[in-house]
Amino acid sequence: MSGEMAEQPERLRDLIARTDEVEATVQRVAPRPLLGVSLVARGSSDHAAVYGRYLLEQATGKAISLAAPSLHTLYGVRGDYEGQLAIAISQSGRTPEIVTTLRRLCEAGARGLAITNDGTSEIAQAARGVIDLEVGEERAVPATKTVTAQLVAFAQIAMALGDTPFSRDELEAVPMWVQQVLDDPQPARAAAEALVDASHLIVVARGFLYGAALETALKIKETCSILADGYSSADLRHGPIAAVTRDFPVIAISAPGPAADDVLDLVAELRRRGARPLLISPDEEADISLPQGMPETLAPIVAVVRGQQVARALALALELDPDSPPGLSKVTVT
């Protein structure tokens, strides 16, 4: 897992210095005129897609779903998906109710498009058009580099469809700032120290920085075993505060934006109530630091990155093996 988060800067250059045939992937596929986008995914790759679909609507101004795959493979729901660009994400391109799913929206009007780490799999060849992400073998089970080139990918889609709250020159900067990050490990260990007696915890965003969030979550459930859920800041106001008692740790993670006052009121809330908040953010008063200076819309990028750093020193310090959780294996067959 530590070899691979830190590949994450050479294989995200790798992949924005292909933007322009990412683009023309895109713009090959994609339907004229483009009615919608529904986003087919599972697991960390629906963190991605998450992400994605935030990204996308700005960009596009159209509706952006993300598609139940149950309905497809479980109950046989026949649609009509005319005009729509059916976006399937999975790093190892085999996830059988992923590449069904994929196959049911293009029978049913879909034009396909897969997001993957492996051009060659059963998801590559039921698509017309395939981002290979080419970021090598990911061994460690918990997905790391993959997930950050999927993030990176839907920001070269929104750019091929519409337009994009950053400039190419921004995107170009995200390897370092994901440098940055991997330069700076010891907010990632006081943070593990700070959360070591946890057995829940909550993470913590809001907009783009939602599926940041989601993954963040997802990565220390892994890693350490301990049951952590991602959540809106919006959301969690609406009910699951009332779980958030005395002592109780959450991750919060904001970058300046228009989401940004929303969660750090929270975090303000939270202490109130006796909460052990962590915030990572570029704030200078922030627990876990970010760079500064990065767009809202690429922060979760980088966020994602702090958050593996997160979840790895916290698995080390509770004596766990990170790369290999027991009971979970690289391709979940759903």
The other form holds:
There are 2 protein chains.
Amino acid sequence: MSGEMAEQPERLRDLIARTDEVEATVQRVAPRPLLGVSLVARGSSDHAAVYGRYLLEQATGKAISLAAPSLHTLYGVRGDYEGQLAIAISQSGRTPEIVTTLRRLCEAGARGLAITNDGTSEIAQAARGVIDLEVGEERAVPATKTVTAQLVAFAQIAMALGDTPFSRDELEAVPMWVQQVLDDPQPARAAAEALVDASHLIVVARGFLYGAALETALKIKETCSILADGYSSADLRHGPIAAVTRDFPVIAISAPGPAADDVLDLVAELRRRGARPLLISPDEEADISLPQGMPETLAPIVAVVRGQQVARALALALELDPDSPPGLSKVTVT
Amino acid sequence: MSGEMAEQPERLRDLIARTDEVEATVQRVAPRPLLGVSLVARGSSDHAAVYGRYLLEQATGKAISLAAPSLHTLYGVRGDYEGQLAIAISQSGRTPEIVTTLRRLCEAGARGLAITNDGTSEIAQAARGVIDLEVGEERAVPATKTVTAQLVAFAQIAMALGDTPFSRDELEAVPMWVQQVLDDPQPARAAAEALVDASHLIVVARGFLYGAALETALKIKETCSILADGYSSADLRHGPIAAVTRDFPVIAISAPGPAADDVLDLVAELRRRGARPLLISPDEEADISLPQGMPETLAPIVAVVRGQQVARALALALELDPDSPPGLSKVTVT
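Okay, that's the form predicted on its own, but what's the structure of the form predicted in complex with another copy of the chain?
Let's see the whole complex now, leading with the same chain.
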């Protein structure tokens, strides 16, 4: 896991260098007119899809849906997906229900695009176009470099489909920000020390960073066997906050932008309730720093790396092996 | 909460008696051709939307999306929602971000439908048509009768938009099944005894029952201040299962149908891992029974009532007041 995390700046730089090629693939595959986009994924890939959902809705203005695979694999729904771009995301390209769901959506009229780390996989064959991440084999069970590459791929897809809230120069700076996080592991170690007695925790963010909260929570669950759940700060206020009792550990992720006030207000409220929030942010008062100057809409890629680092540091503090969590395998059959 | 739970059979019967009227409203509002449906909700209403998503995708064959309100309230995305039916769900009809999001989607071309317990509320005024649940004022903070009424409303909307996997006779039997659950509180009390030492738990289901798992988890969080999270059984296998350690309490919800095998297999696997799953199901071997003979696609309405009962029993076992959880208010401003 550590080695694969360390590869991320170089792997992301290579993928970003292929942005023109990726954009051409997307433009060739996308239906015209584009009526909507359906995203098909599970696990970490699904968190990349949650990030992609925000970017693609902003770029296209169209309704973006996250597919419910069981409708297609268990319930045999006959759909009409004419005019839809169906994007399936799977690092192995072999998760059976993702392959089946992509096939069904394409049979129903969607144009299929695959984001995968294996350009010869079943999902690549089922799609009309492929974004091959080419980040090299991933051997640790917790996905790291494939996830950040999927996030970058969504940024590239958004550039191909419309206006993006970041520039190409800013996208090209992402590997440097990731490197800054990797070069500065101390904040993650300090966070791990603060969390080492936690039996459960939550991770909150809002808007573009929501997917990063979900992914950080999953990494902690996978590597530390601790129940960690990701919430939107808005959803948390609609009931779940009742479970955030005294000394409850919380990780909040924020970056300057339209969603920041809401997350910072929540952190202040959680402190008043006696909870123990740790803030991941570029802000001065952050407990766990992020690089300065990132647009909020690209910050999730960098925040995910900080989350990986916190999860791994916490696993090591708990004397667990983050590479091979008990009871997990690299390709999940559902 | 107890009184409002007890009203459910009668209130649902009244709403079901208005099915023709509801169908007429939906048919008047829905765009033709219908290109898709967008659902706008938070909290318990969002869990009704998750159930609605399965029913509406089966009825229409179209991509159904759950809106990300922040895109419209914080990021000012300019959308093109021509041909979309936008359904906003809010018991009070006054949650500001839900009202704003519905307005924005309608400005972008969607036709708006509101599901609310206040037919004069802002959300009702922002919509072209209203399904007024008319279940009477709900005073307990944890929503109960408004949630099951929202689920029934989605069943009615699905009937208006296409084929449903249940008959009208079966829908009319729902209040009777709900009454059977309410008349038999003993299984919920036994579950509460088994869960009384839990500091966290998860609730799993799959497919149509997934929304019931999310809602049961929320009811437990709200009334018991215990971190309880809902998962699809497929999502749980994609990583989170690593957090399900020895003696971990799990509630699994199942009913005979295409998703049952997957959930029952998961329960067996959780037992092998030493976890403590409690099965809510009509099966003989269930720990917490459900009525026999329900179609899987209507079982969520009845399962939600069982979940309310478990949450309330657990709150009482913990000597908490389920009607007024600490730090929650009836209308949440986000």
